[in-house]
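The chain that follows stands alone, in the form predicted alone, written as structure tokens.
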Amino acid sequence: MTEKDFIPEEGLKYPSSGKVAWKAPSNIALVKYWGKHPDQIPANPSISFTLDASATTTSVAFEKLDQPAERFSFEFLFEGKPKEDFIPKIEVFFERIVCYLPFLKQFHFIIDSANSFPHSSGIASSASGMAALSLCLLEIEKRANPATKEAYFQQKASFLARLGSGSACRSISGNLIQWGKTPSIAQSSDLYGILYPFEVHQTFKNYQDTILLVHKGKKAVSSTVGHGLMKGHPFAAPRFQQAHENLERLQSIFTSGDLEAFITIVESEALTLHAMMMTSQPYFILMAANTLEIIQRIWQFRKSSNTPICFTLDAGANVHVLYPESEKERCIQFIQDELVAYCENGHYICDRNGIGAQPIVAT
């Protein structure tokens, strides 16, 4: 698929007005991508878990204006008020999907949008959010075209999601889901997230994530201003390579179950990201003392309970605790008596593999 492939055909007759609205999760990377170039193509592969209790509601109005708008009438709300700072963000999507959704222009839409989970908090609230807003309006595309195929729905509410942010392509299916194009995978794209195409364990298909809330507040460093330092990145080259060969590595991985061999990669591909933040210039810290600590006994009881526990990072303090469903009860008890104490106000997100994003209603 090309980009010409998700220009819609002319003469659709779109309905005068509705409402449409999708519930899209969030997704943590197992192998990180960290760095862009134009039109939000990656440097480098990722793959991700894609999530189910953390994810983002969103709901979009809409009604035929008499006269096209010169630019793009909406409205934004964030959970039920005006967020007025979400605004430019959104026009900037708008104008980078429009001769993909040409009727954009001919609509005043109200958009209501609210997270299950803490926003710029480093739960990838940009990418359920952007995954959710492509769904509703592609929603919307398909009641003019109603025999659109279920396969080229999801590829093109990915393809447009991508452009609102870049791992916002991973919050559209679930639960195992590959962005990039990689050698090791013929059918990987730069534009889109695929369905990770090979035989996965069954030990993977319902792996367990939660979330220990270190900081709530918005990062000091936006994901955006993260990527771009990734240019000129003295250590760039070398990282975006890595990035393919765990990605090739994890294939024989997922395929036998190899939970040890499964740690190694996904807490390496952790600390990279932030050894690039911490190597870039300018540099940065997006970790906090609470962050190591939480790391440190994980290892710890790792080691002394033989548990296949492990962590994760995004792009902030918060630690994602991956552990396979067999070790639920052991893992739960265990962030319950050490870890619990290091999260802001002793909050935490019990998550899972989910199935993808979900719609919610049809008016």
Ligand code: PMV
The other form holds:
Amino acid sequence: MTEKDFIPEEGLKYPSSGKVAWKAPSNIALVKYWGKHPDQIPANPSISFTLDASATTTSVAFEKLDQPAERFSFEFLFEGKPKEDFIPKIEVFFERIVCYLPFLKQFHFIIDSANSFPHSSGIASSASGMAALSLCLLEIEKRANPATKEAYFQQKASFLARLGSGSACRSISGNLIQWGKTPSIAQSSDLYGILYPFEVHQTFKNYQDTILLVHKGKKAVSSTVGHGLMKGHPFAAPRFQQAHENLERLQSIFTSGDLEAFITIVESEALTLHAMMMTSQPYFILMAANTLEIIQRIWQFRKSSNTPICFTLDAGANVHVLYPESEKERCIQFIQDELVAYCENGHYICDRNGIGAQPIVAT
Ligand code: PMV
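Now that the form predicted alone has been shown, please provide the structure of the form predicted together with the named molecule.
Time for the whole complex; same chain goes first.
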């Protein structure tokens, strides 16, 4: 597939008004995407678990304009209330996708979005938010073209979501999603995420992710700035190469269920992401003191109890604690006994691997 394949045929007949709604989950990367080229092309491949509980629900009401808009005509509501700060981001997104959804200038839209996780929990909502919005907009195209095949719909939704926020392309379908061209996966693409095409051991099904909210404020470095730091970074080339290698190494690990090897790659990826930020110009430390306390305690518990529990991080201080479903009881007990004390106001979110975005009956 190339970009051109996502331009719809001309002459589609759109309904004059209607409402669509989708719920899309967040995702947590195991091999991290960090660094990009223009048009949201990743500098390295990545792979993520699709999450379940952390999600955005978005509805889009649409009504045909008498005259096509010069720019775009829309309102944005967050949890039912107008939210001006999101408007420029959505305008940039619409600008990027209008050639793939040409109807965007012909309608007025009312976009209403809500997150399942608390506002400013330090959890990025851009992946789930952009995925949910992309699915709603594509659903409108589908109403004009009901013969759209499911596989194409999923691929184009991921393609559009990528243009909103790179990692959002991994929030459309479920379980394990890979994004970014890499030699060990023939079907891989820089343009959209794909379902991981190889065998995955039972132990990785329904994997648990307890998200420890160490710092609930806004992130110190936005991901746009963060990706930019990889330009001219002295370690960029070996880092990008390492991501390809880690993906290739994960192939036999996913098949065999080798949790020790899995943990080594996942934790190394998290620390490498942070190492890149510590060694860029300007440099940043995005972990907090409590992030390190949590990591140390996870390591101690893993060693003393022989439990396959590990951590990963995104570009902030919060910690994602990962473990197989079979270890749930033991791990939750450990988290409550030893880790919750390091969370802001004791807050954490129990999440798990999920099945991907779902349509909602719009009311
Ligand atoms: O999608 P963005 O531009 O917000 O970048 C996300 C980057 C990380 O979350 C740090 C890693 C990843 O692969 O999700």
